[in-house]
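So this first bit is one chain, no partners, the form predicted alone, shown in structure tokens.
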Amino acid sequence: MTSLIARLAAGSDARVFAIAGAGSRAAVQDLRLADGVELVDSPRAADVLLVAGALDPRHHDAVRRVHDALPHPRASVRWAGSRDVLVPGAAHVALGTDPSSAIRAAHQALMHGTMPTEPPLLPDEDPAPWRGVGPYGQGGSGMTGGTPYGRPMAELAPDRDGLRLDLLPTRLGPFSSLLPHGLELDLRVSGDILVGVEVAATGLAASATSASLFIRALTEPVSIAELEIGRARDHLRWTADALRLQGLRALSLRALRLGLHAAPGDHRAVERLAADIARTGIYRWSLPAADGARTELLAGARLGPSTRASGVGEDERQADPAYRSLGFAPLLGAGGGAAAAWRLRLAEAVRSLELAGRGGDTRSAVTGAVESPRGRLALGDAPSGRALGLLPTLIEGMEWGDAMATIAALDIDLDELGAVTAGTSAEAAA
């Protein structure tokens, strides 16, 4: 019986948790689509730990946690440019190779026995003392406080409707499937509403791979149809990972591989995509109602399709004088919200596609900034630093879920703000 159910455990798909380090985030999100691989939201979940990119020190003992996280039998794949020693016994696959038959082969020699599982790689002890603290020995005073096993547990406070609740404190990151990986969020919960917000870090290490066809723009001319191009798969990407978020797997999918290879010719079936995202009723039932003084606050961010989704028409191309000789005027939203950024970025990534395809060899003017699928992006100004700033104030007061759909409505991309602010530190330097 053993054996058998080692056989068929060995021929199920490699259940996968990914850290996606700096350089790595489109190619980590691109293993969905790979056969025989199934990336899961949590290590508990997993068998194989990938972890992928360029990785901060400072997150080196994240990762070991991480690692540890993972149930018996466990191993780990490291898909990057150097050989660390981060994980050891780790298999080694360089970036830009595909590690799906390092991770199948990891999964099956596990399954079948014929390799150990790796050990823990930090000590077993607890990560604060409370062990006999307090009058309940519980590491706290009175029936709270304290962190016992390291997970701080709740305290009283005033809630927002007059009551003495229980507040309990969190942290978010810096490799959670709900945020960009590299963001640390410090959190104040009360039952699912999030009372107290703070970024408690953000950064990624520095990539030679982190610096995209945007950034480029900055300092030369880009081709038209090639920005446009990358601009509507960037979009389909977002909304990729926006519709896994929400739990439709299916049409993540379907998102995914249109923004693998999108092309001028496949506008209308990203319109069908829009209209069967339409019908599923995720506008009405499943994002945050737009709220007044939130839309207000993007809406002078100059944070693209959130700020164009209020109705303001703040766009980098319209300076742009290849540009305005193709026709270009922004598309825009009414009312702001997610929902309204939703139907905004199907909808330009259709008229990216199309103005791709009359491009030709147009390209682009250097004015300084230009236009991202983030928003304004110029040398030391990445839309992703601005929606950082207002994050806080943003989903403080939200629901949980409300919350989550908003930090993803954002599109915070760590590699543009990490490769933007070298570029200014190395101008500087110059």
The other form holds:
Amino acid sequence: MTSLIARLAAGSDARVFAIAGAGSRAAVQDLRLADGVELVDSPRAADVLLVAGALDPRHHDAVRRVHDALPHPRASVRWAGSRDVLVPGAAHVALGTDPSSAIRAAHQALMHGTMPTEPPLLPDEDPAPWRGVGPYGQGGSGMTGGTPYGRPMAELAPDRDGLRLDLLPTRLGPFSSLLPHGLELDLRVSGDILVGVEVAATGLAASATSASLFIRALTEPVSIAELEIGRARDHLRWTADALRLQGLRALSLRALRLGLHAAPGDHRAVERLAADIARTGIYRWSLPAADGARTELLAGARLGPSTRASGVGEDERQADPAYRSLGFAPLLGAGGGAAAAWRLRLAEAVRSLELAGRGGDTRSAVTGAVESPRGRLALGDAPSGRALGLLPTLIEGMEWGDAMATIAALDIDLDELGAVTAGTSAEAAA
Amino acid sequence: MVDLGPLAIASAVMVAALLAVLGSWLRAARRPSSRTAPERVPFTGGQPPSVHAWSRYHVRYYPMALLFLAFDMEMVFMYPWAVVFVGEGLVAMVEMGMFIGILLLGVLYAWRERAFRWT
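Let me have the form predicted in complex with its partner chain next, following on from the form predicted alone.
Every component of the complex follows; first up is the chain already shown.
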């Protein structure tokens, strides 16, 4: 009986919680298409922890906490350029090679019982033990007697109905599946409404680099065909992630498959995908409705599709003579809001593939700024930096689900942000 | 002789479930939790929580009660209606259609007032 259960368990997909460190976001996303591996959204549902990419020492404790959040039996795989001791006992896979066979092997060994479960990395110390007033920690005032597990109760504040209820402070991130990894938000939640938002930390490694096409295009002419295919793929990858957040798994995998290999001939497939997404009804039912003040904020922030979705024709490509010679004109949405930004991204992916087909050998001009898939990109000024500045104002007062969809629609790329700002600080030093 | 077959099966299932629950409870009671403090903390992305998890929020009983009435009254009247439906025929069909239509207006109103969005 036990061996039958072990055999069945080993035959199932290995459920993996992945920490996407600096420079590994796309690689981790590609794992969703790997056979025998299923990426899950919480370590509680995982068998294997995958720690990918570079991580600063300030994140090491968070990694250990995530590791300890996995239920037994658990194993971990370190997917990085060089060996380190971040997770002792983890199998090492070099970044750039496929980790799925190592993940499957670890899962099999766990399920057959040939590999012991990994012990916790953090000491068994309650950070906030129960403390009452008595000599043995007992007693005290109030319903619970003392402070339950040493942590203070949430503070009280009037909610929108005038009732005095709790404001729950929540630190989300750095490795939450709802946010790009590396982003930490300090949220204060009243019921389901975010009443306070602060960006607590961003970035995973100080030495962030990005091999992004668009960063290269800042300093050297790049073929327009290459740039536009890159843009279409980026939009499709974003769509895959946003669909995953909305719980539409099959469509998400379809978008990701398209995003891996999209080429100029694929614009029909992207159009069909866009039509199928529209047919699910999420634009009307799941995404937050457009809101005047928020649309206004995005309209002035040069955030690419998010800005153009409100009808503002802001696009760095218009300043590039190479694009003008191809007859480029930016696509515009109407009214703004997350749904308009979704639609516009898919329409832009189609348009980019068409442009790439017509681009031939034309090369972009170096003008000091590039229209990245996220908006205007220049040295020292990344669209994700501007988006992070707007984020608290954008999501304050929203319901939880709407807020998460709004953050997703901003398409924050911390690697790009790190690479562009690290470049300027190095230049300033030189 | 009353046929006790179904009753016997039901009791057997009950007793088995009870034994299973009791067994797992005894096992858990004999051995204290083997999980360490960091393993027991709720997961929010890798940071420890700063306040206790006991949080009082508005359950919104009032819209919940109204919605319950809208849906429950339908069912309450549909049970006796289902009994006489075959005898009454089309008249019962139309009458129930009107009744449900009126109740549905209330549900549509609740929908418009965003009562289904629990915030």
